[in-house]
Every structure is written in C-alpha cells, then in structure tokens.
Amino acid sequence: MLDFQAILESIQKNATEAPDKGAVATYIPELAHISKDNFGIHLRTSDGKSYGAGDFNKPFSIQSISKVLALSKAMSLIGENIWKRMDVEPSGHPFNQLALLEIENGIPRNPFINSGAIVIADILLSNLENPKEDFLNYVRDLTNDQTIEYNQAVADSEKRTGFKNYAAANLLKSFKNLDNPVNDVLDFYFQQCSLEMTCSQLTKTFSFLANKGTCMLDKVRLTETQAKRINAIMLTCGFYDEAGEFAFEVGLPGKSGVGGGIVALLPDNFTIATWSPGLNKKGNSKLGMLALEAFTTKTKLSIF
C-alpha cells in the first residue's frame, strides 16, 4: 500500500530545498511579483482520497491550464466541428509561435497553443449567453466550487501587455478563422487565462478527465469518447515544445501555465497537481516537472 502523504511530503520537502527554482514569468507583469519560494502539490484519487504538501491551499493564476476546460466545454457544444478550425498535432514550437500560423493558413496545430486557444475563445463567443459568466460557472460546477474567481488585475496586466496574442488574433481573422471581433475575442481569452485556483481545486476540476467526463457533481461533461481525445491531446500537447519530454520522464497526460501550476492525471485513478511559479527554458514549472516526475517514479503509477 502506497504511502502518499509520505511520497507528497518527501517530494516537497526537495522542492524546498532545491537551489535552482527556475525564473518567474516577467512578460506577464502581474505574474512577476509571484515568489518563487512557493511550492504546493496535491493528489486527489478516483476514490474521494486527497493528500497535500506545501502551499497547496494557495491560489494561483492557472494560465493556459484553462485553455483544457475551455476545450471541454467548445467540445460540449459543438462537438467535432472543432477540428474543422484547428489540428491535433503537436506544434514542436513556443506556445505564442505565429510562423508555422501562416505557412499552414491560419489553422492551429493544437488547441494548447496561444492560437488554438484563441480559435476556442472564439467558439465559446459564439455559443455561449455570458461567455465570461457561463464559463466561470462551467468551471465552478466542474469543480463543486462556487468561490473560484478571475483574477482582474491579471486579466488587466494580459490586455495591456498581449501583442503576440493581438498578433495572431489579427492573422486568424485574416484567414477568416475568427468570427468574432478580435477584441472581443481577446478580451474573452485572457478572462480566461486569468483563473485562479489552487492545487486542490485544480485536483477536483480535472478529476472528470480521470473519470470518463463525469465530474464532481456526478454530471456527464463529456461522453467516454471526448474525454479519451483530450487526455490524449493533453499527453502530445500539454506542454508545447516540451511535450515529448513531460510524457518521457513523467508519463501522465497533464497541462501546464505559464503561472507556474501543472496539472496531470491517470485515468481511472487520480488527479495531480502542482504549483511551483519558477519555469524552466521552455517556460514550464521547473520543480513542478522534477516532481511530478519523482511521483511516478516512486509510484510507479503512469500509463506507461
């Protein structure tokens, strides 16, 4: 029998002591006053079970975590018609990449990356009353959770500061890949990004993507099928041009944001999260990678 209190503990009591926490996001300036000191990881099992170590109470903006739950919810919409407006492979490319945007028309590799995001945005602008409100709620009911919030000073900091993401705004809707108006949009996109949340709640939100679409409140947010593809697109995809080596070492479908927080999971089994705003190179949590890779390594728990 597994200890994971134990394995939680030992694992964040590295973190802690690690000399080399990475670098907090600067291009974000709200972000920029995060400690890097702050370390959390949490582990919900399909169970009910939850374990925690650090500063797993403690919200933090999740980024592009949510462009996963804003993938869900487009896909509870309309379905399969979403990739009629954007691929499914991985990009090898930095997440805000416009180059390859342009050589393949205006259609994004994945819905991970800044403009498949941005083509989701727009989807949800199309199809929802409230789009702010209702995905909020979306989130709140996913996660049995009415407290969760946007974070308007990061939301603000986004707008003001976001002209890789006006950029390729601006080329979707030239190739007529945007319906909306790109401010809307955009306004709508970094709404998004600016949840906040902790690793707790991180583990209750994502548990219906480790549970065959069926979330906390024992609603069916996906069928079997749906959900099978975005923890698939999650394992290729989840961590942009780090990707192939997040499933390498960790071996877990799971998303990262540039706040620092990783979220993964083993369907059927659990859901794992951590915080850590420090990143790596490739703009990832550098202690939340080595610690969600000492989990499965001490576990021996992935789909591998």
The other form holds:
4 protein chains.
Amino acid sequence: MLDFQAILESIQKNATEAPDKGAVATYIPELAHISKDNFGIHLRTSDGKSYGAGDFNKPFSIQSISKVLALSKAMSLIGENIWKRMDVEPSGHPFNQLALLEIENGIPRNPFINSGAIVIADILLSNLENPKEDFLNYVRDLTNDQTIEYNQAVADSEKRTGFKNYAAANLLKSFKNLDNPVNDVLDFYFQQCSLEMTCSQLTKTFSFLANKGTCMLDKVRLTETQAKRINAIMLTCGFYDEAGEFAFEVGLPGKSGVGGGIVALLPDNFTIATWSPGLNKKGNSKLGMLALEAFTTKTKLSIF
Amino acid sequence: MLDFQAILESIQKNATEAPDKGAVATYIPELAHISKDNFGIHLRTSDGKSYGAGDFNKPFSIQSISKVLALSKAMSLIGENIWKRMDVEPSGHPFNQLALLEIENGIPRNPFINSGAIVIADILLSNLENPKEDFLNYVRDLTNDQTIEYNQAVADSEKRTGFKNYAAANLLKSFKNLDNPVNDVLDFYFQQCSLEMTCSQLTKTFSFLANKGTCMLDKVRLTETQAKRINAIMLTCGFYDEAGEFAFEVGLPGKSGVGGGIVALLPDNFTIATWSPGLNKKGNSKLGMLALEAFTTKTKLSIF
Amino acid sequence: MLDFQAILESIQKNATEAPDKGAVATYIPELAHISKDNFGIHLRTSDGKSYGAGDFNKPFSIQSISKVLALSKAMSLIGENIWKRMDVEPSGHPFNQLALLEIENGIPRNPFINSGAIVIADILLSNLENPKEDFLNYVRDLTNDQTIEYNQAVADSEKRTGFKNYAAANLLKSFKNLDNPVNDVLDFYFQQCSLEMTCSQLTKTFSFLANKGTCMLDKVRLTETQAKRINAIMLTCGFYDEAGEFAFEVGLPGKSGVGGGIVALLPDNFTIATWSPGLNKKGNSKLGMLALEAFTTKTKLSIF
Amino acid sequence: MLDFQAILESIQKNATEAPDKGAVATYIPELAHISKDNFGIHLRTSDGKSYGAGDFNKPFSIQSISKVLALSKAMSLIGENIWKRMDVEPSGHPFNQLALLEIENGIPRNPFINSGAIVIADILLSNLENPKEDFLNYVRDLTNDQTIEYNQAVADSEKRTGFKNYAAANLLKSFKNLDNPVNDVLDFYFQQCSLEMTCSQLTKTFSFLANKGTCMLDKVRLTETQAKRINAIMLTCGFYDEAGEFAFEVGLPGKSGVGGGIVALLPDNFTIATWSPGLNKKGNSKLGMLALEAFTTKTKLSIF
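Switch over from the form predicted alone to the form predicted in complex with another copy of the chain, please.
What follows is the whole complex; the chain from before opens it.
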C-alpha cells in the first residue's frame, strides 16, 4: 500500500533542497517577482482522498493551464466543430511558432499552443454571453469553489506587453481564423490566463478529466469521449516542445503554465498538481517536472 | 463482458466493405503490387487469449514497425546512452524531415523518424556480432517463432531506390552521428525493415511491451521503466505527423509501417495488430487506423 | 541611335494586346477596383529627355515603391546606423516572411520586405518632426512637384485590414526592434505606402539614384556611396522572391509595388517606370515585368 | 587617370598587415594546411592591360568558382533547358540548404548553391563525351592556357568526406532531378571543384563574361544574353548568404570559392581576382571581400 503523504513530503523535501530551482519567467512583469522558494504539491485520488505538502494552498497564476479549461468549455459549447479551426498534432517547435502558423495557413497545430488557445478564446467570445464572468463561473463550478478569481494586474500587464500574442492573433486574423476583433479576443485571452488557483484547487478542478467527464459534484461536464480526447491532447501537446520528454519521464497527461504550475492525472485514479515558479529552458517548471517524475517512479503509476 | 471475437469480425466486415481503402505505397517497388483487399486484425490479451479476423495469418512487410524492435534491442544493449544521439520529441513535420535534422545539427527528433531509426541501426551494427542474424534471432525469440524471415527482395529494392534514406544517412554522417559507413548502416537498416510478419505474430512479439518488459516466455527483455518509455515514445511519435490524431482517436501507444501494418497495445491488458495495405495521405494504413478507432470506441479500452 | 519613343510605343502596343494581364491585388480593398487595362510607361534619360506611352500621366498607388524613398530619407537622417536594425540580404522566401523574422530574432532581412520597411518607418517616426508632412515634402522636393499626395482612403483601408503587417510589427516589437508604439508606426507606414504618383513623376523622383545621389534640382540627396548601395539593395531585394528573375531577365536595379507600378534605373543613364495593375503570381506587375524585359532586350541597356 | 598598379599594391599591403585573416576551411582536409599568409590580387582590363600584386601567380583550389564555368558550359550545351531543373533566385539561407531543397521538391534555388551545381554536373555528365577531360579542355581553351590541371588529391579527399554533398545528391535523386547515378555525378562534381588556377589565370578565364560572351581568343563562348544572365546570377547568388552584402559593399557580379578565391567583373571594363585562404563566418574569403570593397571604393568602378 502506497503511503502518498510520505511520498509527497519526501518529494517536497528534495525540492526545497534542490540547488538549481530554474529561473522565474520575466516576460510577464507581474510574475517576475515571485520567489523561487515556493513549492507546493497536492494529490487527489478518485476515491476522494487528498494529500499535500508545502505551499499547496497558496494561489498562483495558472496561465497556460487555463487553456485546458477553455478547451473543455469550448468543447461543451460547439463540440467537434472546434477541429475545423485547428488540429491536434504536437507542434514540435520551440523556436518558430508563428512560422508554423504561417506555413499552415492560419490553422494552429493544437489548442495548447498560444495560437490555438487564441482561437479557442475567439470561440468562447462568440458563444458566451458574458465571456469573462461565464468562464470564471465555469471554473468555479468545476471546482465547487466560489473564491477563485482573475488577477487583473497580471491580465493588464500582459495586455500591455504581450506583443508575440498580438502578432499571433493578427496572423490568425489575416487568415480569417478569428471572428472577433483582435483586441477583444486578446482581452479575453489574457483575462483567462490570469486565473489564480492553488494546487489543491487545481486537483479538484481537473477531477472531471480523470473521471470520464464528470466533476466533483457529479455533474457531467463532458462526454466520456471528450474527456478522453482532452487527456490525449494533454499528453501529446501539454508541454510545448517537451511533451515527448514529459510522456517519456512522467507518463501522465498534463499541462504546465509559465507561472510554474503543472497539473497531471491518471484516468480513474488521481489528479496531481505542483507549483514551483522556477522554469527550465523549455519554459516548464523545473522542480515540478522532477517532482512528477519522482512521483510516478516511486508509485509506478502511469498510463504506460 | 466484451465479446472480442464478435467485435473483430464486425470491424473486419466494415473494412471489407469500405469504399475507399487508401492507396498502396509505390515508392518501394516490391510493395506496390500488394492487393488493397487484404485485411487482417488480431488481438491477444494479457491473460493469454487471442482473437482474429480476416488475413491475420498472412505475412506482410512490417517496415517501420521494426523500428520499435530495433529500439528495444538497442536499449537492452546500451541503455540510456541512446539519448546522447537522439531526442524523444515528436517531429511535428510531414514535409521536411531533413530540414529539421539539418537545423538540429544531426540529432534526430526521435527513434521512429527515419533518421533516428538509422542511428539506432548504426548502434546495433556497432554492438552486435552478426547484426542481421542477431537481430532476426532477437525478434524470433521475442515471438517464440523461428519461422520469421527477412524478405531479401524488399531489402534489395530499398537498397537500390531508397535515396531519401541515403540522403538522411549522409547528413547524419556529416554531423558525425554515424560511427559506421553509410552503406553498411543502410544495408542493415533496409534488412531490418524487410522483416515479414503476420498480425498474429506481431501481437505475440509486442506482448513484452504490454507486460512491463517481460515477453511471452517469461524472459525479461527490458526493465519495466524501459518498456514504459518505449510505450511513451510510441504514443507521441509512432505515427509520423499523425501521432496526435492517433492518440486523440485511438488512445493507445502504437506503431505503423508503410506496408500497411499497425500494432498497438494497452499496458497490462492486450496487444492488437491490423494489416491493410492502403495508406491514407499521411502514410498510415487507412483502414487500420479506422479499425483501431472502432475497437477502442466499442470497447472503451484506452490509456486515457 | 535608339528610338526610345518608338520602342516605348511598341511595348505599350504589345501590352494592350496581351491576352493575360494578371490579376489585380484584392487584399487592399481600395485597390481592387482598378482596371487592368491601364498601362503606362515612361523613360527619362540622364541628359534630360523624356519619353512616354499610354497612361504615364495617370496617378496610381505606389505602395512598396515608397519603401525606396523611405530608406533614402532614413539613410540621410541616420546613415549607417540603419544596419544595426536590419540586414541587406535577399529573403528568398515567398511564403514565410514572419518565419524568417522569428528565427532571426526580429532582424529583418532587408529594408524592402515589409518587416524591414516597418522598422524604417519607425526610424522616420523617431527622427522627423511631423513625419507624414515631412515625408510628403521630401518626396515632393525630390520630384520638384508639389501636387503629389497621399490617398487617405487607401491608407485607412490598410489600417483596417492589414493584419499581416500588424502581426509583423508586433513581432518586431516583441524583439524590441520598434521604438514607437505599433499603432503609431503602422499609421505612418500605411500613409507612406498610400502615396499616389504617375510614371512620369516616378522617373523624376528616382533620378537622384541614377545620378549618384543628386536630384533633378541639383540638390545632393545622398552621397554617391549611399545611392550606389540603395541601387544594390534594389537589385538583390527589390522584387520579393522574384529578385533573381528580374536581375536575370531585366538586369536593372528596380522596385515594384502591389499597385502595379515598377520603377527601374541604369546608373548614369536613365530611369524608367511602368504601371499595369495586373500582378503575376509572385505579386509583381505582370505586364510591367514583361515591358521592362522587352525594353532591355531591345536596347541592350542593362548593368550586366 | 587611375593608377591600378598602385591601388592593387596598396590593397595587398593592407591585406598583409591585417590582424585578422579569417580561418582556413577545414572540412576539406586537403585544403586545411594552406597558409593564411597567401594573398594575391590581379586585374585585367578589357583593353588588354593587366596588373597584379602579391601571390597572383600561385595556383589554388578554385572550388565553387568552377560552378560559373560549369554553368557556362551547360548553357552552351542545352541553353534555356537548364531552367527546367533549377531556379535563379537567391536562397537566402546559410543554415538549411537541404531544407529548402526538400520543401521545393528537389528544384535547387540557383546553379551556385551546391544542389544546383550538382544538377549542372549531372547535365554535363549526360552531354559530354569524356566529361572530365572535356570540361578541363573547355577551361583551358577559355583561358588559352594548357597548364591548368585538376588536383586529384583534393578531388579524392572530397569524395571520401563530402557527406553533405552526398546527402544533397541523394535528395535530388529522390526527386528525380538527377539522370545519372549519384556516385557518378559527385565523382565529376568533386573533380570539377578541384581545378587549380592562379588569380592571373582567373582574370583571363572570366574575360568572356566581361566581354559579352566572347573570350580572349575572340571565340564566341556564349551569346551576349547568356553572358549577361550569368553575370546577373553571380550578382544575386554568387556569395552564398552574403550575396546582398557583396552587392552592397562591392557592387560587382562575382563568385567566391571555399579555397579563398574570388573573381569579379565589371562588364565591358575589367575582370579582377583575389586569393586569400582565410574565410569569414559566411564562408567567403575575409581579406578578398575587403580587398574588392577597397578596390571599388577607391576606383568608384561598379555596376551601380
């Protein structure tokens, strides 16, 4: 019988003592000042138990992790029509995301690279009455937690400095793959990415994907097939150009964010979330990746 | 309780009646004459039962499926040293495999694109006493079947016309990522790819990957971690630039070959193999992909 | 002795009768309605004579031709400092201009691709007191013609729909290669491109480049070296990915615009301008290219 | 009146004293041992005068300079049919020549990148009775000098180690853009590149291109149009990805070789050749580039 609490604590101890904790992302000014000494890990099993170590109750900017939730909402709204506007293939490219979008005529590789997530934001904007509020409520309901909030300062900071996202959105617009005005889409997109959550909230939120589409409150959020597909996309595309590495070393569907968070899950078994703000060279949380690798190595729990 | 035999038969029936069976690959002249009407499917469960429909006992050229077996052998010979010479990331590129190799200084993206498989062939050449015989025996032993053979005509055909592989191998050589002479490496590589097997043999051979590294005869072939890693690479890189699609639609680690074969597996559960020579536009068996999609949809058996 | 007037008239006659006049660019809505039947050609020799045929006195949108004038002005303002922010190499790429900019860290290949011209616009914005008026006056003075005007409707049309330029400018901004806000730079850039001129005016304007930097009124506009360099860039980069073709078939430094204009010159000899709104597949005036090819073939006047 | 001899001597003096002479190419082992202290420059005017300084009578490996002569010969043999198999556009790419060839379906960008030159070699192989001897005689006749020879050791060295050329040739073959076997084409290509000549011989050889196609002995080698076109290609494509720079700084059609030679010309005026084995980062002779820049700056002789 696995002693999850002991495992998490041992992982947290190692993380605390790690000599190299990566580098905090500086391109979002508001995130640049977060201390690298934060480390949290939280596990929630499908039978309702939960375990945590370190700063698992401290909120942080979930950033790209929100793309999974946006995709879920979009799927529940327009279903398979999403795939008319993007693909589900890994991009395999660190260095030239716009290049790929340009060659492929404005069809993003998948919903987790920025251009794909911007198209998803465009879909939500067209299909939600009050996009920002509705999306926030969607996440709050998934988590059964009405305290979750956007961080307006982070959203505003991105709006002023997120030039690469403006470039991507304008390129999408030039290929007619955005229905709404560029500024409106990015206003929503930056808001969505500014969501703040704790590791503990994240393991709650993502439970519906480990549970065939049904969330904590037994509400059906997605069909079983839709949940399975989102898990597949997380596995092949969830970690930028380190997706193969994560599958190889960790072996779980998951998604990282530039704020240092990672969430991952084993269908029918558990969800797990880590937070450590220092990133590795590929933009994923350095200690978070190692923590999850240690977790699946010790527990031998993975999809493979 | 699932009636696997009935499911396979129904899939085979649909395949037989499919109006569009794809196009047989013509770039390997020896394979161009195979009839698209061949269709076989075979399932082998971890508890030892097996089910088949159609031409599951007819041998075909496994081609790229052999890359998984070559990787397994190389891993058992030199372990993690493999990753000094290649990466484990999906390439994300249909159209310019050499481009990527050139930009990335001769380090192939993964062991399943041709350049990576050629480096694996180089490793086997350096580490096996009688490479062709030893590799054949390795596969025969995995399968517990001494009748498996190379098809010399197919190997020779490739040797005369496989110019893109010669280009890739010379590019690797220019980056000093081949130890042996280009012609020797390709001589072995084409031989390896010319292996002929049936669906039934393939489900046997690949059992060790569904069984934590231990093959049919209870011999340990790979460590549990190694088997898990090969499964991860199959999932992220096993279907060229359709890997995301296969994960999304089928949700199993697997590998396809240009001869029309596909093998896939669910760890601790089963291996499955299909054969249908007509390919889709991305070079994977058209009906094989559909058959596996139907199988996981009907049985709800997938890693996600 | 060459009869220039007869040559121009014969060229114009052929153009009028050409069965395929290309396709008018539609991506700038304001230009989409111009008739393909317009054709003008005008020649001005260094000894002061001028010849014309067809619609050489009809104004049209010079678009990218303005990039040469903007470069000249920027050179006269900050000299060699320009080359800290861009290169002088042909891009060689029709299809992925943003890709190249992304790979090369925001350093445009040359001042005549859009990203380079946008950086030049940024330079003018920083160095001119009243950028739009000052630039207009610069062109009027070069031409000694105070009637030259911007077309505000064309500029406004681009401002609303030029999404690819917004994408490029934001990408430049993300690499810190724009000092001014994106919208300000593009506001000026679209204005500059909206200049309307006739073939006859263009041959006047460009005389300073055929005359070692000294314009019609004997005012020194550029040093001899600067004029020579702009001619070199026109030759290697003046026709998008058809620069080699133009050098090969015509053999003169020149610059085309999407409005169907082309201007070219032989140093110490002449300037020549054509206008025909139908474009070939590479975005250069179809009949204009043929006209200039015919001109240098008949006259044997080229730099080679 | 320009004192050419004094100018060349002053250039040579500066070259001798240059602190940084670049780096000798090491990828062709036979060339790696040539001293960087060699420097020669030679000028030949169209009225028959010649001037030289330094090692202008010392033979060196002309390497890629031979591509111009091979193109001339091919043009005289099959004329415009050449352009069915390649283009005349600058490649704009230092780093991924094979990438471009792959994307563009085996059609080389121009006859001066390696892949284009290999196709030209294929054309000569198909159209000459005794390719190696015939080509050597062609060059000897152009120069009116029967002492010109191949360097067999250099050719053999390349044949053993020129893996990138083997990669390019096999890629061309895979696209069916080589008629002859890869090894035969490269055997001829490496031989052609191994030609040894002096600066003084080069200025003689290239006179026909400065003289409308007619060589020293008044034999018509190419039509005036063909000569003009080769000059145009030299200008736009003669210096790898530094073609724009050379046009910008020097302003003459020219061609460099990895052996450190450069030849350039002003139509109807002169041919000039330099030799200095140290290369700059882009693979062109460092001091040779500077010498030619100094020459055109001092003499104000350029095509622009």
